[in-house]
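The chain below stands alone and is given as structure tokens, in the form predicted on its own.
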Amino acid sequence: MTYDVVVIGGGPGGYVSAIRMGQLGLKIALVEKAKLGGVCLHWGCVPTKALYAATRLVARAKEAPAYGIAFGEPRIELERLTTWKEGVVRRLTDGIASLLKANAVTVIEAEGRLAGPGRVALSSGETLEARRIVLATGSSPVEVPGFCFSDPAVWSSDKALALSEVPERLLVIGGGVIGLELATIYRRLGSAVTVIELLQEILPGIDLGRRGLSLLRRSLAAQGIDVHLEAAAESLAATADGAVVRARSGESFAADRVLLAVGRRPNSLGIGLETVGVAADRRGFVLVDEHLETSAPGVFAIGDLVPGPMLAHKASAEGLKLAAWFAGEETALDYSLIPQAIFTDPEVALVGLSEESARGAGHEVAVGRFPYASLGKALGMNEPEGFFQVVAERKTGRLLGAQIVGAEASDLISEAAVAVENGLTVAAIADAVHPHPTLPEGLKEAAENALGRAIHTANR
């Protein structure tokens, strides 16, 4: 069978690009060996956020006496929680399948690999031909020496999200996004959680300012999550009392389960790159040009398979960019402006440059902040911890970046993302009337503060 485009991988990059290409009238085949939606939908973003929301109820119940409302001790029924989480995933999976069908995308349930120019070999024994091939095979959790996922004591993020048990003691190796999000969930479920991080700070690689990092560390400690920095895990031993992890510093950490969350690697092995001469770097990332084309003409790659932030919305944006290119339209995608949301407690969200990065890049900046503690809506929600921060170019007022640490930060960052993407000024945000009392007022107030005309906080 011959197609205009064959997409290998049905995650948020693959299925989004396939749908858009179908809308553009191209004949598309989408090859997926496991489940539509990929890691994000089944073993990542969606189940994590569903469990984050569900377990937030446990934390809120404990806070209820502050309102004068009393509940009994929450009882967690793990099997029902798992069923609910899987129901959310299934509903979204079914929706993707319907959308693919509605846009005339042929979905093929098989493993696909490159088999020469314009050819994709399927595990079923068939071969597809296409003018263009898109690789969207995603990524997988990384193992490190001494810690293997085949060991029942060692969990990957996939295993942690399966909710097979709530360990009494959970040790998380890796203080990045995945490690801290799962640490938050399991602490709410009742585990005693310890996080060890190789580097000097949590959330390595995330451009969160010192103020945000400090607030998050304090909050993790207040929740009972024990964080150890500059602690390199070296060995794992089984004892009568569970697993013991020894660190290079000489410290030992006892646990019933060990969650290994040290990063992810691109799924570039075994997909036939060598059959067409697709180049990859030493880490396995496929190299692409500005049009997402690999070193092999007619073969393109998107998502976690290529360099850049490993984010579902980044993969989707690349899929849309690629579809537009196939239709003869060139669209820009500035990776430095892709927002990120981290589901810790409090939530963290950021877009563009931090204050430190902006200054380091040579910008003369104006910074505005506003605390959650001064927001009527936040106080009414009993969510006083956190702040809004905007960073603008002093001379022009152009918004360079924003950071929000606090309740619902993941939802609040989008207004700033639109402003940064479109080169708007802080005055544009400050002058827009925001409804009261709401949380988005905090961004307006931070913008007012950057302009030196704040009403509800002292001007800087």
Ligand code: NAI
Given for the second form:
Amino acid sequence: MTYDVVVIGGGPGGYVSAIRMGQLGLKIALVEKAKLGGVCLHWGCVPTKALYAATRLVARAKEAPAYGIAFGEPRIELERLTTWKEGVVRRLTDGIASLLKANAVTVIEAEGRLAGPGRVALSSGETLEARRIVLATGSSPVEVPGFCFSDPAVWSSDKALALSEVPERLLVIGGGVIGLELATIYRRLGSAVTVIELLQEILPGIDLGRRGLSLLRRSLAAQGIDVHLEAAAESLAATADGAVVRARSGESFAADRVLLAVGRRPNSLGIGLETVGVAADRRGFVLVDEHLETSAPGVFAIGDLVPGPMLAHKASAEGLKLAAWFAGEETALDYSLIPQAIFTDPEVALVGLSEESARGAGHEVAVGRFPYASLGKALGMNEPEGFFQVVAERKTGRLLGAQIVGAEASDLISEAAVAVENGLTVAAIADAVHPHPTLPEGLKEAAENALGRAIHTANR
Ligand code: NAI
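Having seen the form predicted on its own, the form predicted together with the named molecule:
Shown next: the complete complex, the earlier chain at its head.
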């Protein structure tokens, strides 16, 4: 059977691309060895957010006596929580299957690998022929020498999300996004959580400004999450006091479970790259040109497999760009404008440049800020912690970036993302009437503040 395109991998890169290519009338096969939706749907974005939302109730219930509503001690039934989380995942998985069907995409349940130009060999023994092939095989968690996921004391993020138990003491290795998101969830579930991070600061590699980082650090401490910086995990020993991790700094940390969250690597081994001469870099990322084509003509790659932020929405954006390209349309994807949302408490969301990076890049900037504590809606929600910040080019007012740290930041950043993507000015945000009382008023006020005319904060 010959297809216009065979896509290998059904995560948010592969399935989104396949649906759009189906909409464009191409004959598509999507090969997936596990479940449609990939890591994001089954072991990443979606289950963590279901657990983030569910466990947020525990945190809120603890605060409720402050406004006159008291609950008893929460009783957490892990089995029901797991069933609920899986129900969310199942609904979305079924949705993807029916969307693929509605767009005439042939879904093949098998492991696929390149087998020479225009050929994909399946684990079933069959071979597919294709005019073009899209690799979208994603990424997997990295191990550290001496720490193996086969050791029951060592958890990967997959194991943490399986919710098999709530350890009394959880040690998280890696103060990156996964480490901090799971630290937040397990702390709310009742674990004593310690995070050790190799570098001098949490969330390295994320362009979060100084103000946001210090607020987040304070807030992690207030939740009882103990963060140790410049502590590189070096060895693990099983002792009578549980798993003991030694750090290069000389400190040691005892725990019942150790969650290893030190990054992910692209799944580029075992997919037949060598059969067509697809080039990858030293770390295994498949190299692509501006049309996402690899060094092998007719073979394309998207998502975590290629360099760039390892984010589901980046993978989907690449999948859409590729589908457009196959239909003869050239679309731009500016990687510097891809927003990010981090589900800690408070949430962190950002798009474009931070104040520090904008100055570092030589921009003369106007910065506007607005605190959650001055927003009626935020106070009514008992969410006074956090701020909105916009960074604009001083001369033109063009928005260069925005950072929001606070309740619902992940939902609030999209207004700024639209503005940055479309080259809008802070005045465009400031002049738009925003409904009152709502959280997005905070972004409007920050934009007004950048123009020196905020109403509800001092304009300095
Ligand atoms: P990461 O790269 O964000 O963080 C890994 C951390 O581990 C780094 O801070 C690193 O310095 C530290 N580390 C490395 N070796 C260490 C050692 N021996 N001891 C102590 N610390 C050590 O990687 P992470 O959190 O595993 O996430 C993987 C990818 O998935 C990232 O690109 C992340 O952005 C993405 N992701 C994004 C999410 C979101 O946007 N909400 C959610 C989950 C993942």
